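Here's a solo chain for you in structure tokens, the form predicted on its own.
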Amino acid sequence: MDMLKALVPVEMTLASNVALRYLCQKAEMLGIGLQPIHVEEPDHKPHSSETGWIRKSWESGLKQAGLEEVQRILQNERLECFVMPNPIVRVGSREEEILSELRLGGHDLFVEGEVANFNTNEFRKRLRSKLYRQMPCPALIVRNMIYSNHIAITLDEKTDMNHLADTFCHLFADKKIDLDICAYAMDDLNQSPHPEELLSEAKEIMTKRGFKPLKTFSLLGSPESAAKSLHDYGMLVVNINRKSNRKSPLTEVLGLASNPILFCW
């Protein structure tokens, strides 16, 4: 199978650092290569309000710098995993330069690093994003370097199971991997679907598939004790519905949740 490629923005912050170390940790497991991205965000930068050939200069200068601070950053961190050899630097909108690339690259993935600060709100203001509602493949946030490589699967009555399983095997494809599933609830009354229905289900779907897992549970109570008993997990594995705008319980569990979460959508 060739290589997939993930999507990273490199930027001088402490979440890029632990996102590129995570994924470069992870990048074997994956059979992933890691192609850096790099935005210049005109609007941040004291600039000339000339137009025509002084404008395009500036803009050019500053492309030229956003390489520069690329290949500082990739040649400090000194990554054991391979990284593309042509970085790219666009001048625009953060959002919209990412979008963009992800939409034309063919990119398997798209991983961004993120401080973790358990504020949920935050993170439901993440998922409601144009970027994230739009981008075309999964995305990985990564909040925490945990070396572990033991996977969950974390699903609720809303979750696509199927979906989620052709997506996890698109990026999985040939690996031993250690994984478990785990149903979330509130509680176990007067859920239709009964969390042990669904564990059955997920369970014959990745069986069929080749990735039976080491253990199935349900998981049942609030989010802030769910969160903390899955912060063992190297990777939590998710679907959910990101054109919804409500809450939802495993949506919180997430967002207070300090393991790096696969999206699948």
Contents of the next structure:
Amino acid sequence: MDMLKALVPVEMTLASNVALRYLCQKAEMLGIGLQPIHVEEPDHKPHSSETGWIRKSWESGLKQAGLEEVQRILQNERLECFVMPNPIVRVGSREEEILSELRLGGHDLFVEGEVANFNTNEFRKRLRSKLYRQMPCPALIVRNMIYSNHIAITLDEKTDMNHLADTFCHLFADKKIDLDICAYAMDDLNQSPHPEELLSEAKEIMTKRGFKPLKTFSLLGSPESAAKSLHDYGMLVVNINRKSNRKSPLTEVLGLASNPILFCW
Amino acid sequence: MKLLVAVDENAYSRYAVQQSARLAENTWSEVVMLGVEKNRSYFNEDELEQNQAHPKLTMLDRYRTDFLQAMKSDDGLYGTSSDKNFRAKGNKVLEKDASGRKHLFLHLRSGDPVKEVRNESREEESDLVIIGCGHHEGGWGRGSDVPGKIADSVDCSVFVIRENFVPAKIVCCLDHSNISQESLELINQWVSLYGAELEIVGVLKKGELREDLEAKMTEVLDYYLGHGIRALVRVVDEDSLESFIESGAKNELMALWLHQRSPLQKLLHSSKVASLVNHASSSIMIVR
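Show the same protein again, this time as the form predicted in complex with the partner chain rather than the form predicted on its own.
Expanding to the full complex; the earlier chain stays at the top.
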């Protein structure tokens, strides 16, 4: 299978630094190459609103500065995975430029870092942003450098398991993966379908596609305790409805988790 | 490193002594173990045996035995003979020299515990004060908030350690970028001693992580990952910091990097540091 392409914003931030390292460490497991992108967001000073030649040379100056920054960061990190030689550097709104590159560039995955906040509002805001609602490929949010290659598919009663399995198989085809499946609910009373039913269906779907889980388990309790129980996994894989604005217990768990999260939507 | 272990007669002090021994053994620290007794002027000291006049000397001797027993190796790092007597050091301190290759002194002072621990830490130029504390109360006397006041008033780092505390996670909060190498290594020691997980928490000011703080968090993360220590990063809003610290679990150590100009120091000034130390469920380390 061809190498998958992951679009990764490269910035001078802790989040970007953690994402790059994590991604490089998992590059073999995912079979991906990194396509760096850097967006210089113009300020609102007069020079940026000029037109014609003045604007063009100002923009190319910004682009050049952006390119140098990306090259410096990549050089400092000394990444040992495959990084595409030509970073994409754009000037404009970060969200718009990344979205447009994802739509036109045929990327298989979008990866960015995020430093988790105890206040989960920031995470919800991110999921509700235009970028996340409209991106045409799966997204991986990296919060920490977790070395484990053990993956947990984490689902609830709203998970579209077939869609999750399709996307998962596209990314992990032919790879040997240590996989668990976990069904989360605050409690198992009055749950329809019951977590055990969700697990048995999910296990069947994944096994048919050649990914037999090592373990399936239901996780009950508060989002805080659930997030703690999952903390050893190197990646959580989920499918959530990004059109819905409603808070769900599963998104609360994801908001509190320290793990990298792969959204298969 | 110079350790000052402040003890009283409660069980948590014995626990603190044992944990201090583990740190001392790993770092080859110089150690002073300090007991504080009340000022008494109603009897003539000369008419009594030393141990009768100062019962806490026996307590200090007992803790010294606990200290030595808690060490895994017995290679004469600290003295094993107990035949020396306590002698007056100046007119304020009774001292027993129990040193081996490294200094181990037992000191007894009289007066207010907070003032005496502060004076001792200044005179001995301690790097870290370790003090035991019970769960859900200050200890050191009924209704007292001595550990909290000590944490607030001494100039060096302070570790307020709760009885039977075995940390699964060490949570380090930082809001400024002037972190010393010594303090990083101190955290490193506790992480290695307990095999604990480490979480580095940056404090957000008005929802933003300052650039220098972000760079420092990257540096701290690099340092620990480079030492093969599992380290996580997270941020917390300034407004939620106090409740976040209070929410620390019994098996967590909350470490706060404070220095005079630190916004954390302003946020957690005086009574707040004391109150946090006295009411938190977790052990707390103030790293200066």
